[in-house]
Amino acid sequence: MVRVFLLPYPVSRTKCFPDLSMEPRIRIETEMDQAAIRDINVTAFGSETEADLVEDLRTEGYARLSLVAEINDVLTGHVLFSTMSIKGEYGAVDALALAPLAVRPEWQRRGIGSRLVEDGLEQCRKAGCQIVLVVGHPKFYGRLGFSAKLAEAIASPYSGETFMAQGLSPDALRGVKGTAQYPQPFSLL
């Protein structure tokens, strides 16, 4: 049986959607989303490359969180946390990778995507998660709280100014030092 959390959303008018019927509904996927999660990832991206690393991240148990938003019953975007680690001299933290975000493109630059990284972000806070990474573009993830100077006592294969981290609690990121281990799938990319 498939459990579904609903997430809180407001119920005032925004400058995204004035029409409150296009307010997405941002909620955990379900099993009967995953073709429809599929095709937002390759229409959002061109290919196949992150509707495969999903199911991969899914299939092999790693996925924490995922979260879609849906409009007037109509899946328009996607956002997984996947569990992953920071591999330092005193051993291993817990921490999280928000990998891939996707918004359908005829959807995008309307705030779903930031609501679902919100979300997102405030469900992985409240299951006391601390840290999360991301590679993504800076002046989006800026927005949202993402750093790469949080980042860079941090090595990754995906290093420099795309490569970002957020602490989900005050000092969650002070002394950690390590190297980024993201799952095998990751490998892929």
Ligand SMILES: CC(C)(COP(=O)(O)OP(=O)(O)OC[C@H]1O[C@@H](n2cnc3c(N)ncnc32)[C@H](O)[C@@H]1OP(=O)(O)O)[C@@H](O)C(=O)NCCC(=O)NCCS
Contents of the next structure:
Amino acid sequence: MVRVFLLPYPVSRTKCFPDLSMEPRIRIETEMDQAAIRDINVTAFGSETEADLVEDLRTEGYARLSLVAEINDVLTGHVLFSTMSIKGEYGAVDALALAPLAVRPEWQRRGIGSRLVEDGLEQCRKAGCQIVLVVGHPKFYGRLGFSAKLAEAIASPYSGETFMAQGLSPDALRGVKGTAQYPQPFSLL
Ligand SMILES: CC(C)(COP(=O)(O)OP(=O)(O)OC[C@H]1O[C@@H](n2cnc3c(N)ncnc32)[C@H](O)[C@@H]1OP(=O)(O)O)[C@@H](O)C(=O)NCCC(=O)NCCS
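Moving on from the form predicted alone, please list the structure of the form predicted together with this ligand.
Then the entire complex follows, led off by the chain already shown.
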């Protein structure tokens, strides 16, 4: 006689055998996602630093938009946009810092990071945000509309080819000149 044992809980097939062709669902984080978001950042960066940054930005009220990528109930990626400003001679202009962005190593190079950034930028645009700053790989972020040239007039501790800006409306960056004021938790990086 063949005996069949049923597990007392459902087993997600993707947890055992990831279906790498699946499209991620991008959604806003919930409180229940926070441990998984920490784990995504630790495994993607190989250190606690970015995971701590996410938690500090969240706790201190700077987190503006936090998105996760979900595939069959498994969280595979995360991106955070936080409030910051660009302080110029005539006052400050609001902006968002895109950081960190992380995709679980086994899910990388399948478009998940790009989807998180694209969906995030669209939601920021709809919310009326005008400028997004990022520090990262020029090839990756260049494909997503960021440019170091657009950030040239913005002084930052991260200035250089990896420091990039994107305007979310045609004239968003016109005449913007000043110093990037990052939220305090960034100083711990
Ligand atoms: C960078 C990262 C978020 C990209 O996410 P992803 O889902 O793999 O990216 P996508 O599949 O949408 O796009 C792939 C592109 O990302 C870039 N990319 C991915 N991994 C990269 C790496 N280790 N180094 C440099 N660029 C990388 C490449 O441009 C790649 O394009 P290619 O395959 O044509 O070379 C992901 O690799 C990651 O979490 N890395 C570790 C953490 C990190 O560096 N975060 C970014 C901080 S700015």
